[in-house]
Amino acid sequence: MATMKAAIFVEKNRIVLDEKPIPDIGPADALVRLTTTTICGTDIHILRGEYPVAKGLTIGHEPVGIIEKLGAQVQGFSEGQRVIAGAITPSGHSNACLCGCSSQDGPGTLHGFKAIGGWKFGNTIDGCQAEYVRVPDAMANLSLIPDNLSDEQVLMCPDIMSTGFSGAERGDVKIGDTVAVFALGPIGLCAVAGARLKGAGTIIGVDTVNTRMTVARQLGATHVIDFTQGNVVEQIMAITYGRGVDVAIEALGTQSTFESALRVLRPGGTLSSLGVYSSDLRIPLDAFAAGLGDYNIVSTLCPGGKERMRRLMEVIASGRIDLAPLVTHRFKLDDIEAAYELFGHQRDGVMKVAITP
């Protein structure tokens, strides 16, 4: 049996590189040979045991590669074509898909959680930090990479760009809105870019890492706040002359950032939650105006599918956004354990790493 190298979840605090069989594919699937992938913050939650997955699972959900083999029923693609697939791989025919929420395509419960939906790579099926990956429902999920775009240019599309943009989209950012983005990691930075593209007039980024705040300005932030240098809520209220923000995007997944995002909303404003939370959230009575503030709290799992990927690559090809600064480090797949150590401890100014077999 032919084998491949893959990053495998062994147990809490242990993801190791090992050999696994190259995946078999079904008639509706595709086998993709990975040329580039990356590590996501969600993978760190898995590594730390904060999000449960099965032992022995290949991790990773951001594939860029070349079609190696197509299932008998797959049409419209050819072996050898460069493709990406979203982190979310909907079937297209589930109840969730037919209701217009394809990101939630999947079982009703997963690992004891309520539906996590179409996120399958590195969650319910083997993922992308490997030499090969099986893409389910290939006709719904594979998207051709334009010849003029490199692997690294499209590397953010499967998850980070899609998720960050969806924070602005779900928050219903309008032309002239004031938006605050809490935490300027890769997803928060893409939320900044998404808010700018949606027409926000004022975009306030909150972080403490200088390089991230610099990139936030490059992507469209009009103000950046270092949360270690004073009360963030007071500073945002001062910037908005006491009005508050139309949309607050929470991109970290902690009680403190969620609460701050709630406290800076204008009456009737929207908190758009992107963070992956590892413990229960508490909604303070005063910040929530005792339930009478007309606030909206929305969450999102990034949209997937081929059309979403096509649209994101169109944005990149248009030159309206440059996410190249997000890729700060590069590793071979053989060195992925070192990449996890770097990324997990957020050393050396890391934002995203490119992993190449």
Contents of the next structure:
Number of protein chains: 4
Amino acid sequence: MATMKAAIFVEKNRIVLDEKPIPDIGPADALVRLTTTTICGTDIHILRGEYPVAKGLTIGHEPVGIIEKLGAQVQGFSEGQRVIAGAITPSGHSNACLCGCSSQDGPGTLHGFKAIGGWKFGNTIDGCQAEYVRVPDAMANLSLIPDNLSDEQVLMCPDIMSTGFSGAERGDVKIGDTVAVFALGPIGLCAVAGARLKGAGTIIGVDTVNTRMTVARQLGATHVIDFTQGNVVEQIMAITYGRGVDVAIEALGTQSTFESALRVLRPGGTLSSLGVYSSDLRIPLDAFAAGLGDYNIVSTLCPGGKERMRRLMEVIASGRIDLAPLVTHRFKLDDIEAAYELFGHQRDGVMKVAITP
Amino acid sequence: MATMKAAIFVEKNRIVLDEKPIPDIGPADALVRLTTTTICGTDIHILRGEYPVAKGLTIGHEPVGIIEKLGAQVQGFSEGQRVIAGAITPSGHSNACLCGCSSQDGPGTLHGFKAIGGWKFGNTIDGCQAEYVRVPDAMANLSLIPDNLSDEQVLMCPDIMSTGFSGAERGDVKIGDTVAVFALGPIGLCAVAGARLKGAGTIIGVDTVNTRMTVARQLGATHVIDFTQGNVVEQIMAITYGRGVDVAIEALGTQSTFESALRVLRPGGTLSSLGVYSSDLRIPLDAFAAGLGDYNIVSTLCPGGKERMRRLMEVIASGRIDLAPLVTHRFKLDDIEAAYELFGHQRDGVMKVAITP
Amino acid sequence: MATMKAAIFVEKNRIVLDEKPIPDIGPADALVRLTTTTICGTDIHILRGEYPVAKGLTIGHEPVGIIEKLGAQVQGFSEGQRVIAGAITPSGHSNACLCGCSSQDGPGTLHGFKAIGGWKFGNTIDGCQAEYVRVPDAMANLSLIPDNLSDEQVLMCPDIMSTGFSGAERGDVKIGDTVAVFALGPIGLCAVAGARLKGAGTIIGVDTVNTRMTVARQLGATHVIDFTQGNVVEQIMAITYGRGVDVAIEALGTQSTFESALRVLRPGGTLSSLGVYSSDLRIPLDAFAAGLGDYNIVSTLCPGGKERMRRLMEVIASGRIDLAPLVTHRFKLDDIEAAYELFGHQRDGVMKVAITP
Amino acid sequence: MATMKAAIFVEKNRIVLDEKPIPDIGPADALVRLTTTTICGTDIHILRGEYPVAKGLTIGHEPVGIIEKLGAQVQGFSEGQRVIAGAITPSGHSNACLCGCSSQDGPGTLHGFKAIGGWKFGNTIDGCQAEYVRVPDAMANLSLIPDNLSDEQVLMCPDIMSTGFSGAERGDVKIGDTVAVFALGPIGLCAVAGARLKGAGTIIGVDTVNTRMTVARQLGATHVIDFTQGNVVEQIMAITYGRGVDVAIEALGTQSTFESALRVLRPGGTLSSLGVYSSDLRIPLDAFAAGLGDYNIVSTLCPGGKERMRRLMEVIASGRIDLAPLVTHRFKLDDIEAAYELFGHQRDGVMKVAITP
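The structure above corresponds to the form predicted alone; please give the structure of the form predicted in complex with a further copy of the same chain next.
Below is the entire complex, every chain and molecule, led by the chain shown above.
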């Protein structure tokens, strides 16, 4: 049986590169030979045991590669094509998918709705920090890479670009809106770019790391606030002349950022939450106007599926945005444990790493 | 100077009927002679000092009456016409109004956004538990009562019908949705009616008072749950075969109802909050799927303005709904203190009272 | 090879009952044994050669039946279950499906968008006026019938209920809207019901056949206009006090109904078109306010897929609506030619026929 | 009585500069002293008698100026402030305004809906090609110009920027959409900018004038097609690999552009019409998929009101877009007849003229 190298979750604080069988595929699946992938903040949560996955699971959910083999039922694609798949791989045929909520796809309940059910790679099935990955429901999930785009140019599409943009989309950013983005990691930076892409006027980024704040300006932030240099809420209210923001995007997953995001909203505004939280959240009575403020609080899991990926690559191909600068470090798959070491500790100004098998 | 009788907030736990001058009106205002009004749960919060208003203010925000006098600038109406005005009286010309958020109208800030700013009657200006009331921005707020509708038939339009329906509207109830409504007071009952009006299939009402549960069934609830008879979340999950509800409407304003509403949502569902809260809210981590459930939490202040009122009366006139049964007791304005006594203690199965000056 | 009876398009003006092989199924398909089906107005267009299909094709797109056999890849269903499938059978995995436009699904073009591509039964593949039908993409399209609903109660779900309701949904009917429905055939009647279900106040039906006008009133029309008794536009403007309607639903497919629907719209209103047209349409300059009226004209193909079907059956199960009265005549499959004869000539007050193999 | 200079419609083909009294203002109005204005394509329609206005009316609907005087009821502004007002001046208090359709504001009918009713300047009341203009409903319509923006930088906000952007907004352009814009006059160019601002990927501009095509590329077009160099529809289908566009924006007002816009739509796509038509339109049966294509056709009148203006200026202030290059020629008000001569004949590559009193 042919084997491959794969980054495997062994136990808390141990993800190691090991040999595994190359995946078998079913009739609706594809086997993709990976050419580039990356490590996500969520993988660090997995590494630390904060998000539970099965021991022995291959980690990773951001695949760029080449179709190695197609299941008997898969039409419209051919072997050898360059493709990506989203971090979230909806089936297309669940009730959740069919009512427009494909990230919450999943077979777990009678009617096909299951929270986070659409996230399969490196969560409920083997992921893509490996030489090969099985892509389920291939017809819904394989998306051809335009010839003129490199692997690194599309590497952000499967997760952080889709997630970050969705922060602006679910916040329903409109032309001329004022938007604040709390935390400028890769997701927050993509949220800045997404807010810009949707027509926001004033875009306020909040962080304290200089390199991130600089990139935020490059991607569209008109103002950047260092939260260590004074009260964030007061600073934003001053920038907005006391009006508050139309949309506040939370991109970290803490009480502090969530609460600040709520406090800077204008009445009728929207808090668009992207962060993965690790404890209960509190909504202060005054910040919520006792329930009478016409507020909206929305959370979003990364949208996936081939049409989403096609659209994101279309934006890149049109030259509207370039996220390649987020790739600050490159590793061979053989050195992925070193990559985890660097990325997990956020050393050396790392934003995203490119891993090449 | 001509005087009138009016229910006035004197101090905590004291609202009394007293004599006051009949209001002067400005060029954009109307003076309305009240023929029927009512007491709202919010007025009880005011009575108890839980919601602060100025001493001496006339209470009440649900006016039905006759135009007594029009300001010099008011066109399109004439004296003697039967009218209602919404509890919320948007100006029409604030930035909030002009971007579709008219309940959050208000002059308080530079750009015209202020939480709850659209609620003026019995909050920031004299209200309508009186013989006369000044209606500000009359052209935006007076709405003619169709001849074939009685005062009591339209008495719910200014607040509870508009608020309750907005719970279903802001929850974006769709044809075939499953909806749960937590607490079946007047607002919750109108939310049931609103969910039905927007095409929900299964509608689950939650309360423990028999009369309310009975009225809920009359207004469209397909299931009614007594929260004292077992775990509410489990009961709703059983009714929905483990799927959860598409929209959960909170109509009380407590942690318990808010949290249960969140827990019964399907992934991607919407918690539509109508209650007035009196303390911070907690969002449990699991109920929020750690931020990855594509949830929506929206709060709403009663929509007002003459177009809203016209539409609500249109629904009543078309025979789609009859809320008159909610009026369980009738009082003269002279006896309003007794009405507060009854309503404040929820005696004698009271739902809504009609007050006639 | 086992055979079955099926209604086959032979040539213009000839649909005959004949013997055909029972369909083979692929791994993603289901074979359904039909228990009830019906004839649609579109089938009459096919019969008359106005809508082209392949000779030898089995006609019919409204299946109610029992799962006879499941493809190897189909999960979540079992043989013997009672099911319906929509007239439109989206794959779930095309780009069209994945961006929320599943009726326009189809393999015909590079990116998976093709007009009417989602309509397969009795159009591009064999339909269901037969003893058995192959349901493609079964996981996306089979929908379980609740035990307490009869075949006839759900017989309208696959097409006319879904189509008629979509007229109100795509018109975005809101609480208190005024709606006009032009032509009260089965689709128009379902549009009336849909407008009512979405909260319209005034609903004006337009036709000239008494039985249809009577059923329209039963399903929610507050006014019914006989277009032979005076100018339709003038009558509707009179009913609406010169204001016009918020939403006009066209349910026939002629210049006359289309144009009248446009002329009765208030500025900013929506013409929701359901009819199948057979010639070019003209938009009169004045009716279109020279392009400055903020009008919306939307057309819709019947929404399908199992989630849509589940929701429609949910509405029926909740007792909100009963369309069974639309079934005015019943035939055995053996007598389907007689059924075509009756339905095609609209004899004997026929609305819908039930065909039982 | 103080007089001023104003460009007046005398009769077909004659707009002349004449003396008129400086306007009186009512309590809700403002008098604005103009500092810059411009001529719109619509004014040319008026000049040619194609759009009827009263003889003696002052033309012009794009005001930039300084508050000279405020009506007694106007709050929140002070004399001497630099302001713009939109071409459309909604009252804020009509039913149309209160249901979100403020461009169709107007007192003309019982319920306050009237096509084009919100367009008053240079249409139903005196316009702003003059030294002074009366702004009705000043509180809803005056919008302060940020200090750092020049007159010419905001000169496009009142009409062409608002109109052009609305083409993209009403077309609901989404991230990654493919958009075609038919005709690249000032409105079409702003539609290109609007499509870009809302996140379109591929943007295809259609025209034949080189300078316009060049500016279109600067404002965001990824492709430009010369309609004289081959079949437009075929060219666009080739660029989109046979898929068609998600949104087609019509910015001229002819059968040819309208029909081409419809023909390049993907199934489910939207034709967003901005042009002012001068004859009936024809919808070809095949282009409309016989009514089964899930198409949307929307028309839009320029959105106005102070919040809209604030947002457009916010976009300019944030540096997202610079429309000043559209101003190709400058004239004194005294020379406005020469400006009409130049602009009306589209001489000398004129795009927009700036007129300074």
